[in-house]
Amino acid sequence: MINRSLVETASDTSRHKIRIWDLPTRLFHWLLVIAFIVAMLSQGDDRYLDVHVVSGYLFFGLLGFRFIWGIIGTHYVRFSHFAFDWKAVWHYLKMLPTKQRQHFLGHNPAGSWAIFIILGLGLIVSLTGLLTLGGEERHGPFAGMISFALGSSIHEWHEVTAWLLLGLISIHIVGVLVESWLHHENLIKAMITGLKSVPVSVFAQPLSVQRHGFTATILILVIIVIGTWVYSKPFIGPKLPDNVVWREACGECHLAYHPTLLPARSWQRMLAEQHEHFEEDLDLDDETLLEIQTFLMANAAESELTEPAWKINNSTPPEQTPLRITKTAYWIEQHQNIADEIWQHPDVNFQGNCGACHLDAEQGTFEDAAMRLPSSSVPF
């Protein structure tokens, strides 16, 4: 196997190009490479879950692909056209510094090696994703399968190795331009064109138009499922209980704030404390008091329906009765870097405000895609 991808260049001086890559893997391999780059710069922003996980599938969708297209493809993307073991790999790194050097039609030895190596960790990344999608979101296929607790873990490996997984990416791009320098040829054009220039003696096996075409349009159709169904699916938080007397009589003065947004002690002591409530006086029956009640012990942070109902709970001491949202531990970490100039938009004005960046602000589930800021100069 090795010797039919080697490429002879001791007297050949004639040269011809030759198709090596056909149109399906350079099309995997380009929007491998974008689907990344938009999941690696989306990360870390809530505003951008949304994007973050769109391209997540696609990253995923062109991965199982690939697999398939390893199995069945063409001659040169066949997963046993390169399936080098570890002393091939070592005598091609042995001799890469030498004038006997290798050269390959196909992937090299160590190519190969850490093409597998980056199929094998973004599996790893995208199962992470949807666990995780699942865990802490509440989305996905595998929405409220696991505890937000587990659901948080697998973000921090999903993390972990989506920052291994660019290293090695890293790693790869640096082999290209190396190997590219060796051998004078531009590999990172053959991924682009499909074509190398090699000695007319040499020769490179046909790759079938017709099957080209055909993975074509799966790989266009895979592209196009993902991305419908996902935007057919927007973020959009589960239906919290909901109670008439509670929604009538907080929403009189302000938004209605769902009981899920503080520890059942803090609601307790607020209708205790009801004459006296922010300077004024809630003045509520016996009867309307004790629904109200009944509602917000219920349905209180510790109830863990949402990811921000289960983050207020674990992160607020015991020995800590928040009478206010914005002083939870949570709250002050979520909006730490959010500008002056944001609160002091005209359609904000106070941090009590949710409805001005949650879309979802009165139904109380709080998504970290459904936020969006006021149209401001000042980064978040």
Contents of the next structure:
Amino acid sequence: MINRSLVETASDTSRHKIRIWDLPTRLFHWLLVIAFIVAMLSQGDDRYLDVHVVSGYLFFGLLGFRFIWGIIGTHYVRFSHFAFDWKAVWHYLKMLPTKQRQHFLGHNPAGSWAIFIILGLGLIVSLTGLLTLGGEERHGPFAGMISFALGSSIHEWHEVTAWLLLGLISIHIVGVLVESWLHHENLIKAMITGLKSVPVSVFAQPLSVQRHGFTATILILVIIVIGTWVYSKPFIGPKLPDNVVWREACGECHLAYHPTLLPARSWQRMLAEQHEHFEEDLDLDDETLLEIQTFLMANAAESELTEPAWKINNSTPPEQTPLRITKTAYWIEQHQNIADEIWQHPDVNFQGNCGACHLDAEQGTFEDAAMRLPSSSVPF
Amino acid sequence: MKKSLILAAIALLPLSTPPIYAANPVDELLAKYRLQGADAFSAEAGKILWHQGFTQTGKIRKCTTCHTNDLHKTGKHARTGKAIKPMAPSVNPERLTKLKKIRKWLKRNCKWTLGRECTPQEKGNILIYLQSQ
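Can you give me the structure for the form predicted together with the partner chain, which would complement the form predicted on its own we have just seen?
Shown next: the complete complex, the earlier chain at its head.
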């Protein structure tokens, strides 16, 4: 660990130009920045869940790379190189405002702690994200292994840790700016070029690392291959139970609303009132009625086959028996921000025309990412 | 052994003979409507009924409300906007081929449009009119 820490002394004009950050580390850093920004921008809106999840996978994959590179990577990026104890951090911070401040080629003690916490928090954010995805959306490696309720509470942890991570990143940025200013060196530029120009007076024989272009190429290729694979598997929901009689009888005048979209008591009431079905007399014969009823009862919202099923069932008080899906609390909450122009769009016609925006309305899965503005291919 | 084969053949015999109503479902229904007291059917009368307006819950309803004025075109459900395939058998050969469907929709849509079930005479007229398209 020669030259790890040297006290700045008199100014000297002669400088070494050395490489501190190898190419894979720089790619990791900036791709992680992009992945985090995209994930933050796409969060909180179900319509961009696909973008959010893809950026999350990228984030997680990059962390995985960094943990390996922290063991086998180049000099300055190895964990062992910047594993400072708290005393070193304290000493560093204490000396910072003074002329005797320490100058490090790689991470300084305070910065290294921020980095370890960012990596650890990032890992927690990634894992809670995957668990949320498996529990709430029935997607990803944990699909169906976690209940909706557990997925929902893990979701809260995912959010809390992500905001904490944002806080840590802010501290990291402030630290970078402060150090850049105090040492008169552009640390942001160093993370782009990998190079630092250091005074000979301070660092007599600083170590310059290899560029590692080959590893960087491998990293990019792995991201492209895995990214393409993730992207080629879009958000297709599970195959839900179907029934020919139901689909024909209920699907002739309107979308055959999947049983998962209303509680069993609602379907029961709807069939009991079949002679006054929204101003129409369904007049279903007993045989058809029984078949439809059996299918509806077996797959009603209580079955929790999908996220909407679970949420509709949970948000409908037991004393309520809604006949319209659009009257359920969950539906109202999910659609409250939709502009009037969209409801008045000629392709929409009425609120029960789910298929105008939900690409998988026929299948009944109502995946978050399967939504598009009518007569347009762009997500709204 | 031989006896049982003959018996089996006899048992299967009815399946090989055509049913008494070999005619298409429209003819079958028309015959039934005649038995229920309908006179000769008229496509012209069917057409008039098809375009006639009836006031239900403050609004005028017609067959054309959903099926449009052109039977060769795709219609649209008045309430839900769901597409309804053309009624004319010349463009949609599936039309008027299933007895159960014809009966179901004549009953349901007469109730919605006219506010009552159609008479055998009216139903026959409509069927003849649609068949001619």
